[in-house]
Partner chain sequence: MALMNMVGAINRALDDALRDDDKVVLLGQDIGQDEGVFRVTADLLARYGDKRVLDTPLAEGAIVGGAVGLALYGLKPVSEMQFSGFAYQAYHQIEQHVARFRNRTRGRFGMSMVIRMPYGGGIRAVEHHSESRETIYAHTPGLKMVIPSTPRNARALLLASIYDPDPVIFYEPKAVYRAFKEEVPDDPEQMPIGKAEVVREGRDLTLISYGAMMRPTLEAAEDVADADGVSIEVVDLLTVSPLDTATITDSVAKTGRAVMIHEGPRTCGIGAEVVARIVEKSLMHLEAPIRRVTGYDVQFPYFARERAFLPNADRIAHAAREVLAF
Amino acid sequence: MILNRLENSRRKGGQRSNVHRNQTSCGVRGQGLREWPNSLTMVPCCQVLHGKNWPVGFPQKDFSVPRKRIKIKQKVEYLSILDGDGHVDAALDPKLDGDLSLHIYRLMLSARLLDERCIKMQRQGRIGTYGPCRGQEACHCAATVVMKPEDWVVHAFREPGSFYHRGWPLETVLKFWGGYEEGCRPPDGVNDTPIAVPIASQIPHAMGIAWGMKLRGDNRAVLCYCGDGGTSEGDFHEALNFAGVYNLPVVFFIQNNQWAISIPREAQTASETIAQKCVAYGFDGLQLDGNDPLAVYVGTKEAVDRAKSDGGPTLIEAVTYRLGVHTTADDPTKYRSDEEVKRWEKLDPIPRFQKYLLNRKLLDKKLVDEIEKDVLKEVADAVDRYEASRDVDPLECFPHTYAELPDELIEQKEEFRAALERENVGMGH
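Return the structure of the sequence above as one chain only, in the form predicted together with its partner chain.
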């Protein structure tokens, strides 16, 4: 509540108290990866001249100012709190309590170790094509922990830590990549949508869920994941436009990992930043260091609090990097250099956060090892449970097609059963 009020008064006053935030440099703090011009700070001239309802572009009554830059109200900031070496900006440090800090750390490690295990399992043929999240753990782990159980999380496909935090058993995550529909079934009571493979197609759903919250007067919000490539799809535009028009409680969280398979960010959009796309939809945007869990947490928390106090949507661009392959079917040496990957490896979110937690004495060497051992065991146990539940009846592709199977489908199912019996096909693989 205090945060809400602070945020509101800040919005009304227009003046940000925080001098450490800056509107000009982007990328990782101190790395100066990208720059964008500070030109989005004006008020529509027609509104100044003719009052609020005078449409922009309508013939001017006052010809004294025939041409003027249009002032834009939306705010686009950049935020980073930890530097590349894990040193914290003391003024911005949210000083999250110990339990939450360690939970985020543990979650990031779970995502990392599950990832490593999945890549091995793909090579052994125990799961299919896998899309790793290596390097992006801070984004989805530190953002999802902001959400309350009654809030919703709408997923893309590179957020295993988010599923884990929300209560999806790790073996369910494995089932998706192992080729089982069961991997898309959210546990009862979990307000999440499953992996969405068609890029950006989930964004309108997030908007719709937020619309429902608003129509029903519920004080909840939606967090929606998408990649940099996804911002080029029509669904991105359509959903953000509706969200702006209806002022919906939704946070669009773009993991800009610099690549969409082989297409670099620069070839995806001519926009200097993805965050600034918010301007066109009439709400605020924030670019943050996506390899900095503190920045991710603070940025997402502010956006969610604002959403819940009827402040509308936010577009967050988390600047990060896909350290691994696009999927195990991909060969990135065809389109990007090793040096680029090495540069980003230095900004790996896990050692950075570990250093910060060590400095805060929330972690020590012994605890680091203990947590790693624990998480490895959780992953190994999940793999065992996945393997033990793999033999799934092929006939299971029928019953969930409709709430009630039509006669023709019941007949086809029996035809399938007879064929399987004749062919003596083993279940599953």
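Show the same protein again, this time as the form predicted on its own rather than the form predicted together with its partner chain.
Next comes a single chain, given without company.
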């Protein structure tokens, strides 16, 4: 069409067309003349590409485009402080005070013992499907203690120690896994989001909270938990891109437990690390030993302090391992070997941290037994409170979505009521 317009213009003006000659002047097949918008001026492609009248592909004096490595200012580091036997690198030891150290240990033990009790309860039909965290306790327990009450924590679902530290009663967590919506509600005054089982759906929420903080000028930060499988979701990349562009005060904490249900880490991404994905979004990353509570604490605190100093987001990859099942509906023997699990059991974070505390004389055998006894009682009491609060009308699942129930839900409600009466099922079931 452009050439026809030019030819018509030539005929009207009595001018000769140079179209064919100029089309070959670049000397490159497929590269001809360009018409600028709203004009019939035709220029060679070489001028568009190089800003000068020199054919593409031809040598030219004093002109070169050397290949060179692009300098990336973002950095990705690795951090580990404790070895597998609980020995510490003295130069890196944060030397946390005794109370905080014992608190982290207690949180980790609480998560482990609650896990064990919940699995038994699920097998007995006393709660629904449960997602344990055995082996990952250091990730969330040592990270969440960094956050102040005014900060926000955005959870996934495998962080019971974090819930407990942030003020969630253990029976509330039990209610969630028992199918009660009340179990998804953070306590009043606690800056946490609800438990999120959908993969990576919580990450844009964390970014949004951080953006709100920045707009208001709050000196706060957001800590967001996610699993390695979540890094394959679009929500992950969209949130990180936005956080990088707007330099938001958020720490994305990825618990890389090596398996996204039955999908191994190497099938998730070809990246050498998950931490390096930060480079694409313009901020720093850190890979750390997720079974080392000291490394988790130090790495998270550095990231949170940087976020509160207008240093922007950080992506943390905590390398850990899910020692148990993905959920109680899972059979990991179908996709991983016992040998692999045994290798990781040697890096179990609880005995590893316990050895460190024993070496520091913050723990002794008597105190270890006392803490375990206290935690077992706390878990047992929480189970009693949970089961005492189950006097709930099953029909309560209907009225909380719509202001007025649509006809199809009214029909389903009546059908459900009839089924309950037929099966003689009453309150609390």
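Positions refer to the first chain, counted from 1. Rigid core: the largest C-alpha set superposing within 1.5 Å between the two forms. Predicted model, so just to flag it, every value in this text is computed and none were measured.
(request) Treating the chain as two rigid parts, note the angle in degrees by which the smaller turns against the larger between these two forms. (result) It comes to 35 degrees of rotation for the smaller part.
(request) Using the rigid core as the frame, report the C-alpha movement of residue 401 between these two forms, one decimal, in Å. (result) That residue's C-alpha sits 2.9 Å away in the other form.
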